[in-house]
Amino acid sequence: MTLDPNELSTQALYGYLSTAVAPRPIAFASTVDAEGRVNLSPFSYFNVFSTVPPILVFSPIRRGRDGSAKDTLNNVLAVPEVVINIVNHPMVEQMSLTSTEYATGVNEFVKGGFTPLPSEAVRPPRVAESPVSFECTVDRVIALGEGGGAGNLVIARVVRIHIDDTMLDAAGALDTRKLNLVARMGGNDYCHASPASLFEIPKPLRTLGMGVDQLPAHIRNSSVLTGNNLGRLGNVERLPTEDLVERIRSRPEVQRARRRGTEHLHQLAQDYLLEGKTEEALAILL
């Protein structure tokens, strides 16, 4: 199926975009209006865009029914400051409640049962229950359209970072497993970054992976190995030495797999890959 976005309704287009581009982190944005009234609202059109300077970007889209602006957008235009609070699993239901279309001036801290804490450098308060909060000044707001569904890119410069100490590891770095974050999917679905759902992939930052194209054809065309398996193998800098291949060849499980055929040998290599033994797996395949 191929679609032209210009021929879709706003609702249908939003459904395709928000379901396919996921999971998305959630900016739980606290702002104030010109009269000092507080607003708290979540936005999943959100991410980090720069390290130096530290820039976070989120986008309050205009209401689909009438193209009107949400309170958060009006507030950052009037008072260019925002606190972006990070959402984790213990607070996700309260966060969702604050997305209710309450009347302008209603304090969602109160409606959601959250605790406001004074910020140091900006006027909006931060959420005490959030594991990490970023106080930001708003550099600028870029309107991406005028009608319903149009985004407004809020470019927010981080001026203070507040971190719950219990979210740090022994080295003082943020611990992903302790953060227990959630992310927005399509429809009513969320994604929970629990320890059971996390997995590691070695980053090719200090090494130069040889690439899938450098693997022998019988490995690239394997009926057993997956694309992920090939990607892991291609992340190795070079083919293993003959010495390693010979040592692997002598292992009893390798000899048994060789006698049973190529498919079994590849399945054994796949098992090694799952155990993180990439070079040994490649030696088995050779």
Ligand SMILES: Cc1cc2nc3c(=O)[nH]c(=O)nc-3n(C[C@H](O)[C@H](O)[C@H](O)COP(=O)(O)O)c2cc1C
Given for the second form:
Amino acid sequence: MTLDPNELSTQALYGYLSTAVAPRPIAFASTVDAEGRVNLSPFSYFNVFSTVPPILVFSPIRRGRDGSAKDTLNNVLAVPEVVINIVNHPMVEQMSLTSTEYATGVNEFVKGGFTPLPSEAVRPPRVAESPVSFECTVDRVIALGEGGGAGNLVIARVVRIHIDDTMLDAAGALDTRKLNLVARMGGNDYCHASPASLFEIPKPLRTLGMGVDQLPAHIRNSSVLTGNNLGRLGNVERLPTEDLVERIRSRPEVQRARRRGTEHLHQLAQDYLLEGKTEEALAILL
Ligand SMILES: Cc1cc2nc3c(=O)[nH]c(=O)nc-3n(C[C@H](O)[C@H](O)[C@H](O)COP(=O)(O)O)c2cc1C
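Can you give me the structure for the form predicted together with the named molecule, which would complement the form predicted on its own we have just seen?
Below is the whole assembly, all chains and molecules, this chain first.
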């Protein structure tokens, strides 16, 4: 199906956008109003958009029912500061509770049972339970529309980073496997980036992968190899030498697979790919 967004209700549009553009990280934003009253709310229209300067952007949307502004938006317009706290699995239920539409002035640190810690460079406190917190000053707020559903880009410049030391690896870097981050999917679904759900892809930045287009047609058109298999093969810098191909061909398992036919040979290459032996897999296919 193909859709024209102009013909969709706000609710339907939200459903397609927020279910397809996922998983989304969650900015747990702490702000204060002009009187210093604290507010804490989650926003999954959120990401990092610049390293130097360090810029995070999130978007409080105008309410679909009446186009009214959320407290977080009013607060950053009044006091251009925010602490963006990162959300991980041990705090996800409490975080969800704080998204309740409590009356203006209600402190969601209290409602969610979170511990506020004073910030160093900005007025809003940070969340002690968060594995990482970014103190930010707000550079700009860009309204993307005026009615219900309209986003407001809050462009936040990081001025301090607080990291829970238990989230670091031996080299002092943040360890994805310790962070246990969560992300927002469509509807009520969340995603847990637990160690078991992670997988690695060798970065193609340091090498100049030859590209899928350079693979011989019988590999590209294989009925066994998947798009992921071809992507991995295309990341190899050049076709293996005749010498390597010869050596691989003499292996008994390769000879057996060849005798049984192309599909078996490609399945064997696929097994090699799963084990990370990309060049040998390519040699088998050749
Ligand atoms: C995980 C999660 C992500 C959310 N993301 C957004 C978002 O990106 N933009 C938005 O306007 N509301 C989002 N919401 C809803 C707000 O958190 C909710 O409207 C909240 O009450 C706003 O609080 P405030 O009026 O105190 O700012 C999200 C809620 C949850 C639970």
